[in-house]
Amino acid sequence: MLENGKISPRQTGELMFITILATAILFVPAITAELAGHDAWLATLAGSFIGLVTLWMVTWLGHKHPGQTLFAYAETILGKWLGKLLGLAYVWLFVQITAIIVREFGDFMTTSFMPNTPLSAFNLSLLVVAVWAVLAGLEVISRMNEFLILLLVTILVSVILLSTPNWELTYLLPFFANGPLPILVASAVPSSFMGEIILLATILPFMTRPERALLAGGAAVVGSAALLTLAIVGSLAVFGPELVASFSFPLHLFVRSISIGQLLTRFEVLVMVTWVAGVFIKTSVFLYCASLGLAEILGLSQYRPVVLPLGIIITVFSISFFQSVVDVKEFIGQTFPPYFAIFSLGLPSLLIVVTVVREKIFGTTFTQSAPDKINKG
């Protein structure tokens, strides 16, 4: 088998909200504050909707071919070749995510902590902790989550209500100062994040009730985009849209803006450790499906032994895709979210509609009895 781990929906819920949430709340303020100003926290709620429209269509296609992951139905719906062909597809998208997130850790930590550290330093680190846990397994990447979870929202949580005293409500106001079209707009760039939720088309299979995935799944999109607009609206009360948008870390000073009277400061260390917990995981499950799918596409009985080469190949990317930070923010606010929007609603609604046709019009029966592919080998 590919994958002998179980996890429970709890778990597949929490990993699925660290996923969303880790790099999200890095640099979704600043980007949603430069295109929407006072309402940039609307804009994230707004885009959390796309992030449920995904995790419907996931589940719907995990359930109606059971036992499948994402790269074994494809198969089963539109044939060899082509299924093999999306499937690359996505295993290309979670590489380039995977370097996208590799290089964000990267240029946070040489930009807000070690200037004098080379970026490969930061990088290089991260993929091999991320290597060591992806080929320890699934249920071992969730087991680790369910402890840093509890002590990253806690802590997120700790800080956001430390900062109130330094809150200007003024600054939320007005709003719809621009009316609802900036709002959408700034939107798309949190529902890219939202839609990260697309993971779970590779991970249902391995959950030991696949029948709450709909529930696990929409409750970590809706924890992830109820506390990123929470930390959003902190920043704008503290800074200002203006300050918000002009960062390239707005999380980092807003979080350096907390002193409680001369003997608590500088949260910032413990933020940054919590984040770095975060990110290491979010790496993790990117890394764990881009491998998985790799293997189960090249008719591996295993997916390690390409790990350790996709972890290589992530390096050299995530060093080589950007130049610097500002590149990463660019991307991150322009191009990235009509491209992932093909993944993450395109290519599922393509895959719906031709099993629904396969079904009504062809007579195609899609039953429990279909071939699990993950366990071939």
Second form
Amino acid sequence: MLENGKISPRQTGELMFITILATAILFVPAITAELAGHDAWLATLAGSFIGLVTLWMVTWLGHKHPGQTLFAYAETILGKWLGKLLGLAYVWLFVQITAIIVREFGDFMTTSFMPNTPLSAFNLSLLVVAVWAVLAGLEVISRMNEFLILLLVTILVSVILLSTPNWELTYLLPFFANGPLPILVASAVPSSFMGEIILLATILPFMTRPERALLAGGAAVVGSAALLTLAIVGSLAVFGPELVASFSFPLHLFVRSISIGQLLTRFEVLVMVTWVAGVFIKTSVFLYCASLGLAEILGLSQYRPVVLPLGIIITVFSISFFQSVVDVKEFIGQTFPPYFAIFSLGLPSLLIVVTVVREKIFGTTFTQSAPDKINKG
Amino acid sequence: MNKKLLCTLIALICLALVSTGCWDRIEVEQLAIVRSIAIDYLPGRKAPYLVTLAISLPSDIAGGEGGGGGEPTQLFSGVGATINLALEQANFNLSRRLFLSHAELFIVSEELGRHGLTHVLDFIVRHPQVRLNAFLLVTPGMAQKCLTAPERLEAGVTEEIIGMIHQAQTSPESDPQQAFKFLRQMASPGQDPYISILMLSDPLTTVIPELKDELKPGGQEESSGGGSGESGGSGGGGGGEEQEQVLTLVGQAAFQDDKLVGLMNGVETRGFLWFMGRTERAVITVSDPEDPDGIVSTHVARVETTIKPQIKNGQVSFTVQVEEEGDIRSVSSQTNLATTEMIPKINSAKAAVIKHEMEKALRKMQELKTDLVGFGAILNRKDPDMFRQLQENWSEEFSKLTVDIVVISEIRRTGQQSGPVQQHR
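Now show the form predicted together with its partner chain, given that the preceding structure was the form predicted alone.
All chains and molecules follow, beginning with the one already shown.
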């Protein structure tokens, strides 16, 4: 095994929760409000169903091939070369997403807090920490996350509650004014964030009790969708759908608008803390999965040698992928959802179909494969 | 020198590089903390935006006792084709770097309002330092002048105005709003936004000639916006004299999108606020039912307004029901009001006064074609399809809208005195 550590189902769920939530909470409100207006929060709920579908496929595959990661069972199912190709595609996807996350992080920090600091300063420092965390292993990231999740959830929930004096809930009415179509269209964006549960495919074999994966992942998807929905309801109630759609980072302005008495105000620093913490976890998890996958495909005995090179590649990508924040938003809103759907829905269902076909028609049995067979390729 | 020590030293030096802190770090002493921003529009110029900044020294904000002497607030101005250019020009006079995070107040002139606020609003949202919970105010005349007004109770002019805003939020003659509330009203279909009016008005010493000789400056009289209704709308006035003018926060400016289309005085604003159910503490006067010369002042303690749209044969109308209750605060006649016959009479008289006030405000809004109440938004919530048909020219529809106003008034208490003041006969 490339990873010797084990994490509990609870840790897995928490890890997935933060991974989904960290960037979703900053970008989803504006994009869904633009497409679905005051029904944006319903779009998030709709999007979480797609996350659950992905989750179901991932756990089905995981239980079919116990002890194997996505990259290992892709080879068992599709054969050596096709499987490696598919694995490489996933590694590429993870690298790409990590680069996007890091870029979003840098853009947010430069837009809202430190406009004169170059983007590379943020991106580089984030990746240095993430590479360090990944080198330390999955257990360390999970335990770090156990601490951060408390901070993050407490701050987010309390900030949303503090904003309630500004709420004008009538902005959420009427429901379904434009019919269900805009909601479904808008749900593509949150669903692509929820689809990040696909990462569970690489983490599942390292759980102490893999049979609990569905529960842990489900809690993560539902929990993050709930908090995201709450955040969107809050932003809509404070600003109304038209304004939310026009803002770059609605949550940031949402927090800035809080002033209770003249004392309880300026909470945006707290949001920055949660954002930095969450993005750190998210980047680490993605980088970890990419490194693990690459090492597995290349047949290395350790994943650690590839972490730093991948980190450097991601740093460069994070700066060179996009020209401006407009590109980032366009990519997340337009290009990314269908592209990501291939990986979160398309390829897993392909693997399931091939598994079923091979079992039913060719009589191959997968379930018995011993856990330590993986490394023999 | 062993290797270990060398490694430690190198590590320590690297750490020192990291620990220098933020790239954008700047000390408080190097900042010019802007507390309020007044923006004027000078039409016909290439650089029409005149921006005036009220800057407080941090020692004055934090210090309290310390320091002493010197003006607490300094004004800096600049003109430019955009606000940012004007700020840049103001920067030429500054010894410190501008810092806008503590700007709590944006005062725009009526002229700028009529030109359109898009640029100001965009600046407020887009600038990384400016906050959306800053208050917006409109002033007739030059906005800059408001910042030159002398502070009377607070440390600086910004604190003075902020204090007035907090006062006004609990009183029924104006409803000062934070920028994001204005923005959301503007963005919301079927609703038009408004901004409260801050103005410099002449103190009572100049309005009432008899006072002139008696009182030198410093008279604490202020037009308290009471029941008689003369308080609002006195506006610019003469102003030629050397008399110091006082800041007054009363009334509101009605907007259509980002453009100011009309001013509403204190009474009209209160009429409007009845629609919003936000007139607690209003003083309503009715004449004594027994004695035509007597005036009864009543105080509003609770208000509840419900607005319901009705659609009949494709025609939209609204019913506004105001339920209000309060006390008697003063009586200028000898009538005993604490009887079961008198209270209902006062109730109905009070309801009529309120209804009249509301109708006046509604007529004004319909004249200006600004749906400040958000009747359109209410209709949209109730019947989105109906509203979609009317949305295109809602302001026209609104100006012809039928609104039934029903006011239910209740006097609950008569104050510490039940009967009239006792006189020896």
